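In the block that follows, a single chain appears as structure tokens, in the form predicted alone.
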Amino acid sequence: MAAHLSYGRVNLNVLREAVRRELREFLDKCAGSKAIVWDEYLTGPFGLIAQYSLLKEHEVEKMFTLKGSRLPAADVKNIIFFVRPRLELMDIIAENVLSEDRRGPARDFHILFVPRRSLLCEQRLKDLGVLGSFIHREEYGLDLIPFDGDLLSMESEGAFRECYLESDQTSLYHAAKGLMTLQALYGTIPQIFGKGECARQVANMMIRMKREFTGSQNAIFPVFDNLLLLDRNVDLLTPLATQLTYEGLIDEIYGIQNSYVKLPPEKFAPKKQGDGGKDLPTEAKKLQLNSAEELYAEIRDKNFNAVGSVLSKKAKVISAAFEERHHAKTVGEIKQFVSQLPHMQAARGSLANHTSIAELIKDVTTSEDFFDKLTVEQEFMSGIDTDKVNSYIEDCIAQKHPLIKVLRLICLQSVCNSGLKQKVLDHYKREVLQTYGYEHLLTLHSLEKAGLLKPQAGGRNSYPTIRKTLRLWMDDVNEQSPTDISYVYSGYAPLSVRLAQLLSRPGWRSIEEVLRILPGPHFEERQPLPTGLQKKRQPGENRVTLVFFLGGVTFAEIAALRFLSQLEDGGTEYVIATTKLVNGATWIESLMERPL
């Protein structure tokens, strides 16, 4: 059991156990010793549901990364390929299988497609002459992976690109499948709300799947009251802005991958006296970040400016706890102190780590460039000078700052102005291409197609109406003890989360005009519940709403939804699901065209 998955109203360990059971069943089908050959992208997500110890229990003796040519030597009976259904991976698998056949004693080959089998991939294996070598060809429906007690992700890195640039609905189908799995485990979700074209398609798929599987309805009291499906392109602004929560900044600066972050090792080296800084570690410090760690659970969603005071209070509490040992006189008191020691030492280690991370982040956030960039972002979001060429962006291009940073700022300006004037847009495009190279023409085209960088249609800027109606910009933000979700960006309230907040109370009827301006349809569907399963809410009991972001969600948005869950009079607790955890840089990068 993973304790951090069961602290909320919805016990996500149930989902984790279900996917672990399915994995064990597959491994047991391949009797005898095993080697797993991993598609490298899958190792991170798999690590969240099954550690090596589970695989070892089922006779997995070796693990390799999927690479061309021959597999490393392994004295095992079964070789199992765990792969995403990608054609380029099939070519590598065929190469591996053919070189094994020539090597000697026959092995049993198996292939497990994650999350779906693909006829195209099987045809490719057939064309390469190896399809018959596989005894088991199966799929493993790992659609939604539990990251934390209130967070699920599909970790589908290309979902936004596929939906908006390639008109490929595969990830939407997987999202619908994942939601059907949740309903099988946690009961039918009585009400579905949605905004956006992809949201509409996912809801339609779910309703169709439910019709097709009418016979297999589980008699489970619904755990979720509502499902809110939100398209990422309904709110293109939020991921482009720099997140200002502790967890958001760790992701912006160092990148969090499958709950782990790699940090520069110097800050974490144990300080020995008279060392003179010799023998500093060179390997990055890898830390797991989730709510299993008490201190991290407390500070992850705070605005970074509020983190320092929490850390210093914690330091005082911990040192006072260690001082207690001098007052322990009797055997009983000493015994009690010793029993608390492991917890206290873990707390001290945790504090040391987060103090080091906070120092690393502070070095960035106190720099002049960070301040200048943040000032420009906040001017755009509050509606200042969005319609003309920005001198800071021009300076960044002239100094050849990272292209992703420049594109993020130009796209932010475009979104905050409902598109740029043609003259301004042409100027930026020309500057970018002349400075960074004409191979980025395709990237600019992709950003335009996705709606991030576009000419203003009809000369009208609808952003001020949206900003005022939804109260997206708040001037007086209390970062230390916030009263509104705008604290996560020090002034800007994430549009997506504001929509979730208004849906809960007073309902979307109050913002019909804005919903019409935002892209895509908005809708509501009711799913009938079998007799006897209607839930009677107890007085004071909160509703549980699952918010599913199609196309990615940022840690700042997650923090804002957690803030709403904790409000005394909020009335709603949120669980968050997404196709991918993103930040502005990874999101823009997923839309960039690789030069040939």
Given for the second form:
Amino acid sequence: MAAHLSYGRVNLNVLREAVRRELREFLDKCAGSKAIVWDEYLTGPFGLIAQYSLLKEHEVEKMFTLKGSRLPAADVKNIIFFVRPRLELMDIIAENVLSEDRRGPARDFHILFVPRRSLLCEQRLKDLGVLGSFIHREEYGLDLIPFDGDLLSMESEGAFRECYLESDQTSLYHAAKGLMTLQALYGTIPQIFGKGECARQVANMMIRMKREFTGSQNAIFPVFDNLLLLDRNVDLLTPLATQLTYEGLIDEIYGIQNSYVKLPPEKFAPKKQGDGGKDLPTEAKKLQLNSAEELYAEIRDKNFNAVGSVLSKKAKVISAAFEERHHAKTVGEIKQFVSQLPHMQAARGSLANHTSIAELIKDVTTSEDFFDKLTVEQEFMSGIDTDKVNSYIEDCIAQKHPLIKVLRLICLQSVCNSGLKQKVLDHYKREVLQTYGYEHLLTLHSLEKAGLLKPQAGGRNSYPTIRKTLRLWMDDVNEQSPTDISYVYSGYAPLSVRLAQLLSRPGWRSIEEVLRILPGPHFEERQPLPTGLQKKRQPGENRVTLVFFLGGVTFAEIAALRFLSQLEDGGTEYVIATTKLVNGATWIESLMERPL
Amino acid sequence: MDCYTANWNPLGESAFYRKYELYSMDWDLKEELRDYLVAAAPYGGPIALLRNPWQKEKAASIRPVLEIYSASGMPLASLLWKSGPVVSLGWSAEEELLCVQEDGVVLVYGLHGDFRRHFSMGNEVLQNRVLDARIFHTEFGSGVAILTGAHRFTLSANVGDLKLRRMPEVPGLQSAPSCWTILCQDRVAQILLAVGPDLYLLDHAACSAVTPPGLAPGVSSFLQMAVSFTYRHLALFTDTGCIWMGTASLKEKLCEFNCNIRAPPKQMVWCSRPRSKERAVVVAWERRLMVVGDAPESIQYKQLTIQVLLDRLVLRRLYPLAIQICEYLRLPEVQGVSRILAHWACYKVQQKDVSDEDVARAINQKLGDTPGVSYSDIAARAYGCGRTELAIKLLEYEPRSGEQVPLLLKMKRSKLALSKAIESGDTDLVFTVLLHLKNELNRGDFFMTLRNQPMALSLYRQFCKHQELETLKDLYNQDDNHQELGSFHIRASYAEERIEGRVAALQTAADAFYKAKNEFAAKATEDQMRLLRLQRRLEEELGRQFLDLSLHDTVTTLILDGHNKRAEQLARDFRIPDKRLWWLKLTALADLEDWEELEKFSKSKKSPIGYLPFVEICMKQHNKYEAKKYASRVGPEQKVKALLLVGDVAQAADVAIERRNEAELSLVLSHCTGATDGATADKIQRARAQAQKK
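Swap state to the form predicted together with its partner chain from the form predicted alone:
Next comes the full complex, and the chain you just saw is listed first.
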């Protein structure tokens, strides 16, 4: 079912199997038929771990969404609540339990906390008088969910906000726990590098947790050589820029959630002859996007401008393959052709889908407004006119373009100028409040608190130094056959990935000065390995580095890291972990406050 | 040779038996064993005896003695029973003695007679009393089942993790069942009971009647029942003298035997010979014993593992022997030596004559960082013995905060618990401690404690944001955090239903922003108040909704409704920048398709946004005629674009050629599609060629 998880350098199927086993064990503890009551947020991430068939095998007969008042009728022995440990959810659960019909057959209640059991929540259940009603109260440590052969995410949407706005390190604690689970399965990671305040905290928690687990660790040969912990606020710039890879653009335009995307159905209508296009499907077309699909794996990380040629080449190959049938003469040849048919048909279906998606995207990317926006973004990132009011932004506001788009541009300008001049900042803020409503004052405060929007301190702009030292802007970018990570933003090399690249070669010592300008400490920790587990690298064997983005990562950054992994003389392969897969829009959205 | 056979006696016609004393029991019984409650632990464990004076009606005044002996008869403990009447005794798998009292309280003792804990089988028992009780063992641990005076059953399948299940009522049950037992199937404990000729199976959901297959007819009562140790087999003894043996699932009969004895047996149990697969039932009457066989058992159970053996040694305080066994068997530390050392430490903390420092040091010296040792378990034991200071010292060695913190709270060391919780990074632990502290301290002290712990403070703020808004305000006030106070009141203003309330809340917010020296936010908030008041006036005068529209949308609405003067006034009052105002008017007038007014507006003064937007918006409304009017006024920089928009490719080409702009030339060329544009395309190509010559 999840073979694509095992294609990479690190077999992430091992992790998936481990969490599936844990789930089965819990379900079996509640003997007999069951109904699961879902915290709705969890259904997406759970879908990547276990399909309904697994649940059904373990006697799950009904599924409900958690909501107030009485539970729906279900003739089952067990009712299991799958919830995140949140107080407001406990209140709903208590309401469910208290309004249970006493005259009906008695049902057993259980709670599965994801990812962690919480004393605070149990206390709330106790205060509400229902704690004793639960036979099993357990936790399901689903911290890091495997999304692809080299990608793990916690899918914790509030992580950035909590960490950087509210000083709530809950998700950091879960990140550290997730890393401990990884180490239990893949061996101790000998070296930890990090940059940023949150990175430091996670490293501290890991070291502490290691002490707690002394003795219970299995002796496993380490699979990862390094761990790099990166704070999102070390690089606030990258997510603000529009991603220009295929996958990045799909996410920017349609939004990818738990590896699924919903697309407008018109382009995917089955082409039937004689059908005047009467029955156009009205429901969105839902597609799963991951490397299990051969074609997608090939094009997802390419710059969108390089996708078209691949698709047309593929089209030729596939139609040539179908043409083969005319040449098949002997029974043996026909047989061979038929045996390849399913694979060819799948390839043709996949090609049709991606051709449609590419057309949809092209409609957007060739629009004048997309071009204008990109031009402004690129000007900012290459350091042009970042210190005055930008007329494109003004026009966007005046025409009431989506607020998130406007905020994203203003923040980008602020970040590329180490903060805006007070007058410029106030002008933008006033324009936003007058046009979109004063209620957005709170959102502006949040953006300022997160450092995305700020007045320039001391009138000094340190961005040019950072840009030059880290070579963040590359003029000679090759979108078709790239030679540098800057292809993912057609010129801009994501800062975060540049840090990872420089760490592996020649090391961070070469960029001490810039590291001091970027927020938070940078550090290195070693985790001693027992003798016998130390790795002896074969000549030519690459290192494996796990890069953990605390506060979110974009698909373009992932693409850039994959590009580095594939470099022949790169020397390092990357596995990526994050608190949440984000793009500029979802990220800004998570910081917004809408009191109305 | 007769010395070998001298002590063998005939049993029936073809078998002989002998009996000899293995151990001489070191007990001194004052009465017959039948007057005692007796419980022997499985696997040769200890034996507990409690004289049962409550059986007889009068003798309740003398307190009985609870005695515990090892299986070989050595006395282990003896204590005066000071608690209530006991219905039943039994040993748990962990060799804890469970004493079920008539009032439903179960007292738990260690094998040295040390009191461990107690729990109750439920409140309803208090009224109805316990008639009968059973202690049973399943793979989950040891359970207790009781039958109350109201003829209801309650059971807990595992006393280590107490969860009471009150079983459903048995319909029509007026008196105690003639016999009952616990069954365990599909990992669920059930009760099988006999009432007259009927058998009922009770699980926590339902009561169902069951019939043993192939039972000879004529039964009017079941006198005794027995289930095998593995819960696979069941034996029933009927008032017809019949012994029915079958599977506990009551799906299959193994055999049936009529012994022709109708008296109720005193006891009936399953037994098996070691290493044989044969199973048999032993039935005992006052002076008669009968063995009924023929039930092959397919699985041998090896429940007495090395772990259990070690546990037993530890319970008997034979620590060095246990350690030697571990070392001999090369058991991993976690399962072996460290566990035993931990037990030793738990014993050590009970030595009251040694000082706290010495005990703590001795324990740490021996245990060090041995993996798998739980210092908190040892500390809990120390606290249980009343040695709080020792417990705190021991907890210092505990690396797991999740274990450390709850115990510290229990010992009322909340502030220490708080700093330990913070150290761990586990926010749930921090919350837990905070809520403890909140109840324990007065508000001032609590806030003071928070102030010294910034991480805890920000977490508590988050909690208050969702749970206690008023407290959040107090916290900001205490810290003079005017910026956050301002935001707080902004949020609060939206909860106000009446506009006066909203404005008042906003005023408080503005004041706070001034105090925070955030002039921008203060002014913006005052503007918002001004807008709100204005919108209300507009609503009264114009009779349509304005509240909660942005300033921009308010002005737009006024223009759309034809109140141009008011719109102008509002734009002036709030100093809407000229550029945006032009965009706004342009959009609104085009929406109205008021082309005349739009033209007038375009001529009111020189447009600050140029005239291309005019062309664009007219084309958007599909009005080429109007669009063309503005195309001519577009400045040279955007002229080509404008001309192309209105479809005038030829003129666009002329302008581009005149401007000698390569990008524009390409743009026009890309618009040359139809046959009519052929000439234009040629013209551009010529111009290009000429430009290259130069």
